[in-house]
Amino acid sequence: MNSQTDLSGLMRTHHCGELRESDIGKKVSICGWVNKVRDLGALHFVDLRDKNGLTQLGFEEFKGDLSILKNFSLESVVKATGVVRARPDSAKNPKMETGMVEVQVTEVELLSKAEIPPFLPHGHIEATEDLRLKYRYLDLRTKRLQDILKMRSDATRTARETLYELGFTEVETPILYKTTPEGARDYVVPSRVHKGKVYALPQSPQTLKQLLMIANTDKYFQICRCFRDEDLRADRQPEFTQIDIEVSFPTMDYMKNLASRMISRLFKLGDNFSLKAITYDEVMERYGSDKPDVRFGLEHMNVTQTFAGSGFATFADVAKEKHGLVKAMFLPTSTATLARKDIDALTEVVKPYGGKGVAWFKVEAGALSGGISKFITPEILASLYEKSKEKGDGLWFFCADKNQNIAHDCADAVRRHLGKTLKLFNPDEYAFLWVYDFPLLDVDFDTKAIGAKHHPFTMPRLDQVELFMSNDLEKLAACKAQAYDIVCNGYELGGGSLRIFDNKVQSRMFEVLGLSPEEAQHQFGFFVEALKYGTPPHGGMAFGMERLVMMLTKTDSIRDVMAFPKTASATDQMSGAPSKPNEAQTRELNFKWLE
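Three-dimensional structure of the chain by itself (the form predicted alone):
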């Protein structure tokens, strides 16, 4: 950073990582944290650090009392003024950006003395995650986390600039609001003024941004905070940020082009970049997941009919079921081989997804062995190879279940496990997809329960509205939505849909989801009322900022890309949140704890 771009009035003239040989002879002031102190008897050196780098301080020209250096504990904050000098040839460090120069100090001031910290941000021993979260402000001093914060800031600015260029208006929506159904629990805030009532923190601004379209805002966006009280994992937090977008009069092509523009700008992919489109049915058939990592092969094959009537009763029974599914994968020997213990370990991979195991057999020099090989007839083998893109020797794997969702999930888990453990993909590659034609509804044929796949405001595909009006579960399950996701490397980066803008269709959606007219009125009355007064066709999407930055920085933990994240149990170890309010607060809010 050029110091001339700074406003005047700072205590420093330069950053610690800024000085070069071209600055030799200049009088400078720098401020930072003590990274290292070296007392060589006649010579004294201090390495001073800020977010931009390190500068070595020398004290040969210092006329003051050198005993002040005894107070320079590690991580103390110091201001030093002096003249930039060339280091002696024997002391030059070409591996360090400022390694050709040092500042010969004429004045030095200890601004803040540090006690012994629980860990050193730039120490050789890495602290435990719990310790780093408790003292997050120390962890944030590391170059890695500061670089991530900078990249997140740059991504936010890029998103804003891109949307401004396209004529979007940034609008803030309320944080204290009414529940918005997004599939997770709400965080609620008791109202002091309205006793017995609560606000909900928004899971997303869904109804609000649709109301903005009814209000003629035309193109809206917001970098907004969202809150979901759900079970956490590595890529989820109870509060997160999304780039929220809504547009009037869009087509599906417009939304795909808009998503392509955003991804192109954020990942610097060039103006010719366009998301590769693939239907939901195809990704499920080929990968068993609606957010597949397509940087490697091991594509799935539907071999249900191959085993129908076969001598392998386990698969034959699955094939008889209406929603049964047998999926296969082929790992060629030319790609990788697995030891028997690695094959047996796949059982543990599928267990969390409801799988009982992974069937397999081996082909070597045309001979079959191991696993279910005795059930593989020449006809079955020929059928398998006919479906496979790869031929020759290798391992065949199978996941099967009478519930096709379990079969998909297990086959996906095996594929991801093999891709990662066998290093079948380039970690520096990005593989983006536009997944569309999602099911409109989640239908459980056993319980006959119906839920919204996306949310209750998603428009059915226009050529399938008749299916949507049916009371037949099979027809409702077959109904497709005008919904879409943006996927990269096994993560969902964003998604959205074209919205229902017809009151009759919206009322039918509430009916299908099992909401009585009274319940719909109580929960969404304000929104249903708004639909009566001229609603433009509209649609939108939202990008998860944390997941975007995870991709940009190539980290696999969402905590790395948030300044002050929560733990897996939704607690803040630094502040001690959540905490119990005092008795006066609970009385004022008019609620009692259930013991």
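Positions refer to the first chain, counted from 1. For the two forms, the rigid core is made up of the largest set of C-alpha atoms that agree within 1.5 Å on superposition. What you see is a predicted model, and the numbers here were worked out from it, not measured in a lab. What changes on going to the form predicted in complex with a further copy of the same chain:
Here residue 22 does not count as shifted, since its C-alpha moves by less than 2 Å between the two forms after the core is aligned.
Starting from the form predicted alone above, please write out the structure of the form predicted in complex with a further copy of the same chain.
Lone chain follows.
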């Protein structure tokens, strides 16, 4: 933002970070916060700060009473008018953008005198996170957080322009809407007019955007607030923002092209960028995760059959099980080596995922040693070498379990752990994936519970409708969905699906998910009815705005990318929300608290 392109009528002529040698001789006015005051006896200097930077004020030409400077406490707000002068050579500061010049003040005004703040918003801040959240407006004065807010604003601008250019219409959907059980809890709003009834805040505008397709909106998007009353983890917030998209008459190719275009624009990757596609099955096989970090290798190998009937009973037993899985990873010595204690520490890495330990052995100058090396026959070694892209000296790791999900999770945890601790990737790189062919359903063979893997509006793959109509759990579990995720560096940036557009298929989905016809009618009756009056094939996706901005700004904290975040207990430390309503309020809403 250059002052010259702004509208007239601001109290300043320039920003504090803007003045250069080319401005020498100009009369300027600047406004900002007192960042530093130096009183060198005869000489006085004030560093004035605004969002754009710092300018040094000098007072050698000042005719007024210099005692005013006594009131310039740190963080006070000041307006200064004066002439831009070159600094004396001895005072030039090439590290500062405005370090060649200073403003010799002729008039100065103390606009707002600051009391001593709980912490200063520059340099190294010692304050606890609680204190910083309570005084969020001070923390936000830091250049780092203001820069992040700006980058977030820029990213939403880019996302919108990308979609506008492709003919999308932004449509706002209601926030006061109907309560629907979507896995996470709804926030509800008691109605004053309709006693005993509630609105729900949307977990996403899923049905509404599908209704817009039925309504012939053709291409919809919305950058919208979503709400989930979940037990919070460090990276969750009760409200968050998504770039929400829906299109009529798409194919899977269109959805991938659209996601590629969005990613390309947001991450400035150029027009030829296209997401690398990989199936769910392949990504699970190679990484044990549907959102792998592919900036580094250490890929998984399925070595279950290698150990079937082998002398290593632990693995041989796993190989006998229907859903048993043995996964291997190979870390070449040329990449990194691990000390024994680091190898042993892997047990702790897999524990949270239900793993009991990580088997391993070492190859050094062709000789095997350590761990399970005594069970590794030449035949087994040959089989391992056959599966491995790399061979020779290095460390082999194994995760095995009769429940393949546990084996995947543990091997994924080991891979991520080694990737991070051994710094196997370039932190400045972005590695994107388009993961597709997800399972349609989450089937728990033990409890026989069936859930939607993506959500209950996701279309089965057309060649697998037969599996979907079956009541056999194995067949249902094998049924693939027309669903996809956009993955970057181990995180899901977004995802979506083609949707069911036939009311009979939709009703079957509710049946498979265990909703009685009455429940389905009560919850989704209006939606299923809407499918009857001519519904175009449609599909969509959503990107999580916070994760996107965290990725763009390379921060690990979701609180960094929100202006006014809440704590893990969903409290706003600054305003004290939530707070006790007065009794008149609850009475008017016709409810009372339980004791």
